[in-house]
Amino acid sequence: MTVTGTETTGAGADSCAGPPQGDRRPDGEDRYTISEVVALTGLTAHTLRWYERIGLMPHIDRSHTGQRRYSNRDLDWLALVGKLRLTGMPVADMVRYAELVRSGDHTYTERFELLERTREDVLSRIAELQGTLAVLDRKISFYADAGRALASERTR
């Protein structure tokens, strides 16, 4: 079993990242500093470092002056986290997955269920904003009504 920085891989190996991300160094060579980072995710040093502290991230190397040093698999972390974010994932739930993925393989079932609650989460949410959509549809339809109206008096 080997930690890839994202998911504990074996068989049916699970990969948090998505296409690969433009301005990426070759995996062997992918030494980024907290700036570099911030540059390439948009994400502040701040939060880097916090979500380290809180255990979010795992591990960060250090170079041997004592800056930190991110991997390509650490990009692929942040950016599965930056997705969960985005779903409203409370931050003590993404902490609990994390502390899930250090842990193994033997884990995946509490992985399972709590991105599944997520999800379920999710396409709630989802189901509220269509209905909200619907809502700012019928009123634009009758603005664009009442606009149109309007103007054709004013021609007459």
The other form holds:
Protein chains: 2
Amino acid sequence: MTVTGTETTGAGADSCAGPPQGDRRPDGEDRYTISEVVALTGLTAHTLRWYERIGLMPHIDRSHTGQRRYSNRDLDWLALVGKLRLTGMPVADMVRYAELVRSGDHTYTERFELLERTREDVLSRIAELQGTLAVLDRKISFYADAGRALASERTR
Amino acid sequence: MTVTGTETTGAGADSCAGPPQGDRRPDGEDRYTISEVVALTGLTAHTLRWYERIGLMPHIDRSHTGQRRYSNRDLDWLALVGKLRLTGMPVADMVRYAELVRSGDHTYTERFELLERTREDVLSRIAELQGTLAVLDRKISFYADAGRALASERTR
DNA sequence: TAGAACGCTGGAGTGCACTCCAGGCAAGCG
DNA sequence: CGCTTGCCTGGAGTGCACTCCAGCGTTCTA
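For comparison with the form predicted on its own, provide the form predicted in complex with the DNA.
Zooming out: every chain and molecule, the one shown earlier first.
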């Protein structure tokens, strides 16, 4: 089974969250400290450690003194998590997804379904927002008209 | 200053949140109990009372025994609040807007600006969601391909 | 080799947006 | 007349997603 370049099988099958952003180092030298990841992702160190505690991250590699060393793959995962967070997906659901990824290839179907559901959610959120936008535009043009009317009243 | 039919001046200038939804009664007989409003809006009675406490609602009319009686105008306002809530606008900002509405016509400019900012927020949320959608679609098609590959592997 | 800077942990605290509770009126019904 | 139903209040509680703290070890720089 050969599908794409980086996305083959196993735990690595879930790292394609978009173009590589920020100042990444090439694979092999990718052992970022927590503060580097903070700079790269915008998350706080607290949040990164918390994500790990709740099982939203795979187990992060450690230095010989026990400090976290994040890899490019970890950054990819964080980028995906960031995207999913934007959709409003609850953290618990992301943890569920993370568990599926950890469990191996036989969870592909379930992951697929979870992502499909999320996709539907996103579509309806977009529709909602566009409905709201229509309301806002209506009110905004009302206030714009009112402002013009007030102005012409003053110059009259 | 004459702008539109219902949207003229004063406290009533902020009730245009879309088509009239649900089983409204005509103006004049619009004295809904809290449970009717619950049915009409999907909010809980707790939330409705809480909205009032924090100043997100105008003062609601009461029956002779002190029970709330909501008007069509109140429902309009709730519909707008619902829309704004969908945008992710914090409740505190909605309270601010409600205060502006209560303060009278001289706050038109400020209301306009607030709505404009909200509009921009909504636009960027939509853009964010569309970015996320792209990522989801990429991953979904990956899993779809993987599923097909696994299937053909089994039948091979 | 001192001191600042960075990182670690478990657990407690925060802010938001509700959500619920206890105790008590008031109206309608058999 | 009692009972159920609906609504009232102030205040306490909940769930989520962080966010911070105390107390300690390690690493880097002067």
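For the two forms, the rigid core is made up of the largest set of C-alpha atoms that agree within 1.5 Å on superposition. Numbering follows the first chain given and starts at 1. Bear in mind that the values here come from a model prediction, so they are computed numbers and not experimental data.
Once the rigid core is used as the reference frame, the Cα position of Leu133 differs between the two forms by less than 2 Å.
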